[in-house]
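A single chain comes next, written as structure tokens; it is the form predicted alone.
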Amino acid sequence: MDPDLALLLNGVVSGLLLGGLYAAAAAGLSISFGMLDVVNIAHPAFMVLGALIVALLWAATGLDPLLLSILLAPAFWALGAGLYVIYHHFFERRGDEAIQGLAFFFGVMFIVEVGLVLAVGPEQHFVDAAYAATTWRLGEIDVPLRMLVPATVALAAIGALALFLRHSFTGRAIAAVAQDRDALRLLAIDPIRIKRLAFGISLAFAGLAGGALVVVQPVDAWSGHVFIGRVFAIVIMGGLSSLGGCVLAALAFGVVENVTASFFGPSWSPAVAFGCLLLVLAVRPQGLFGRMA
């Protein structure tokens, strides 16, 4: 085989695989800012501090790291039903949520990675899983396992929440609730009750997210800032509160980062994934999933 023609096959797998991390990254940001309108960028640093709980975990118990981060996820996810109480109570009842709230969850951001720094130090972590050195060869493709596993629960887990969101009551409840608010009272619905569960539901990926990504790469307590563009991005690409557009939008973010990467070094990777951000943008406004208003 041409070696640029295996260079970038290799480079879209690992990019699939990379984008699948982003998806899981950015499914819980696609609940909370695009259904509920409520922007936090701490997600990332939420996600960050999963990872960091799953890799204290798995040293002191062995257990898987994904399946440590699935049992954090009712933990996680009352930890975002009590953080949009506060949100709720002192921003959002008062109309304060633009400015105010941004600066609030700005402000959660710097706790929780001054936090992390506090107790775990500043060092990074990583997880080497029973998987992590494996690595399929599929002719002249490698697949590491470090990357598929990972990978293929979030798209599971992103599947089962998509499923939740479509067919159960509650589930569309929150698709409606930033849409109609007074649609849901007339039913009998409380949707500040609903917001909660949503928001908790958002932190819960986000511990989802972080077990994956400690699988990944290595962590520290900052490893956040370099999600928190990427995700808002994929989130906004991919049409705000449409989770199959988030997944094609982190698959595609995924791919055009690793081959740019692969042919021209990581440095114009970045760039040129924003770039087809502004791209689409341009054609189609609304992201590539989102709807006209």
Contents of the next structure:
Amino acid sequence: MDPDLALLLNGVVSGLLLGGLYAAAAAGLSISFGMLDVVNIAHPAFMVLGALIVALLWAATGLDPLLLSILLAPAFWALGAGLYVIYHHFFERRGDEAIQGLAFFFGVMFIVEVGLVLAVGPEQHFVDAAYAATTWRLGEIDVPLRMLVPATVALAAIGALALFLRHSFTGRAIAAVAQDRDALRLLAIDPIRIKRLAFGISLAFAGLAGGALVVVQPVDAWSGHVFIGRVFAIVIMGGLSSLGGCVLAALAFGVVENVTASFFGPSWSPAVAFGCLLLVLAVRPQGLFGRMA
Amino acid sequence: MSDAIIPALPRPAPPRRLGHAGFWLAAAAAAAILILALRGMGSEYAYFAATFVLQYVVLATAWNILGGYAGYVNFGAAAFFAAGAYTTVAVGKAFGLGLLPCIGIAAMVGGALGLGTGILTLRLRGAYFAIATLCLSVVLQTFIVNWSYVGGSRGAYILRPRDVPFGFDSYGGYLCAVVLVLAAAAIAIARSIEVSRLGLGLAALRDDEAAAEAAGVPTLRLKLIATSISGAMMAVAGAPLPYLGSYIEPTSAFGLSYAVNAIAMPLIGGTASWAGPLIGAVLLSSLQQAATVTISSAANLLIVGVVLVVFVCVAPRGIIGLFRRRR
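Could the form predicted together with the partner chain be shown next, to go alongside the form predicted alone?
Let's see the whole complex now, leading with the same chain.
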């Protein structure tokens, strides 16, 4: 096969796998930012928190990191619910969530990151999953399990979330709170309770994405920064509140970034990806897969 | 009684308030006094610490023009700041210009950057502008890292000129005086905007953009003006940075501490008036300077984060708001 074509195909495949990871990170944000209108810029910081906790637990117990991250999900759910209670009490109730709320999450992000540096040190942490060294070869294309397994788990979790939102009563209430919270009150559902629940789910996904992240690459306390732009870009490109659009955007984003990295060098990949976002914001702000608002 | 004259009520006296010229003069006088006081101390560390604090005064005041007056959060303060710093590096290397012309060019670069970001995103309301500014910082950093002319990721060294202009006793003293003048000018500009029609329009669109638009406020134009001015001033704040440390590299120039401080300082001081960023910047940066010297640099960022969260939760109007409420 033509070496350039092989490089391109490899770039596309590993981009798709990377996209699975991004989808996990963005799905949580798609709930909080897209549906609840809570601009949680600390989301990637919580992802890194999850990644480092998984790394520490893995070092202590030797359990599978992805299993650990699923076990951690309830703790993250509780953390998210608590954070939402604070946010609601101080900002949403007062009605000035715009600047103050953004600044609040910015401060929370800072506290999480610096707290991590002070607690576990600034060095990189990693885990060695049992399957990490295996690579499947399909002809010219390499499929490393180190990336395939996290991507599969992430997509499965998103699928479960989509089923939950589509078919359960609570899930449909979450979708409804995104559209009209007063109408929800008329149905005798407490919108605050629903939003608390949904924000918890969003953070649980941050923890899960962190577990997937630390399998793929070593993580340090500041790793979240690169992800802030990425996950917001994906959520906006995906059309804010649509999970399907979010997954598609994540896969596209992963491919663009990875192909750029393999042809022009990895130091250029962030600029191209964010250039995409600026363009989307300028030309089609409702997202590539969103409906006109 | 048809010809009875109802005496006109005495018109309430207009509130006493300095005019533009008066405020500018007062700012200049304050700057002159401070320069003399610092010369009296004459220690290099005093110059360095004062420059550090004053650079944050400029940055916070600049952020507040868009963030406080218009209500649009800019998370990319570090991007504008670093754009200014790297303008100094690039222009100084290409044309051999000194600090003052570099500051002027940095203002133009920052203004253009602000205008460009504004045109791309300000037609959207809400959080989009904030997110775009976050991305701007990543894009710019990538370009600087890949631009080997200004040192790339290795960083660049800037040598301070041997001869010190205007009869200052050291280059540190000269740098401090320059930043002090910039800070005084920034505050005076912010105050002028605050009491002008531009400031009124920005306040209107901050409170209710749709209503302001309906009342005939040209919201998009005002936002673009505010973004350009704010961007230009942030770049100006960054322009002296390479001379301050004699070395600059992308990771520290785009450091998150600039972005978080630019937001935290106005919010802690109070965003509604020019005095808020000044109070916040002086308090917070002195605190950080002290914490860096006595504890550690990671701890000082933690302090900023905690102070920011506590203030936005408990005192949303900042320190100024606390005093106004008591009165």
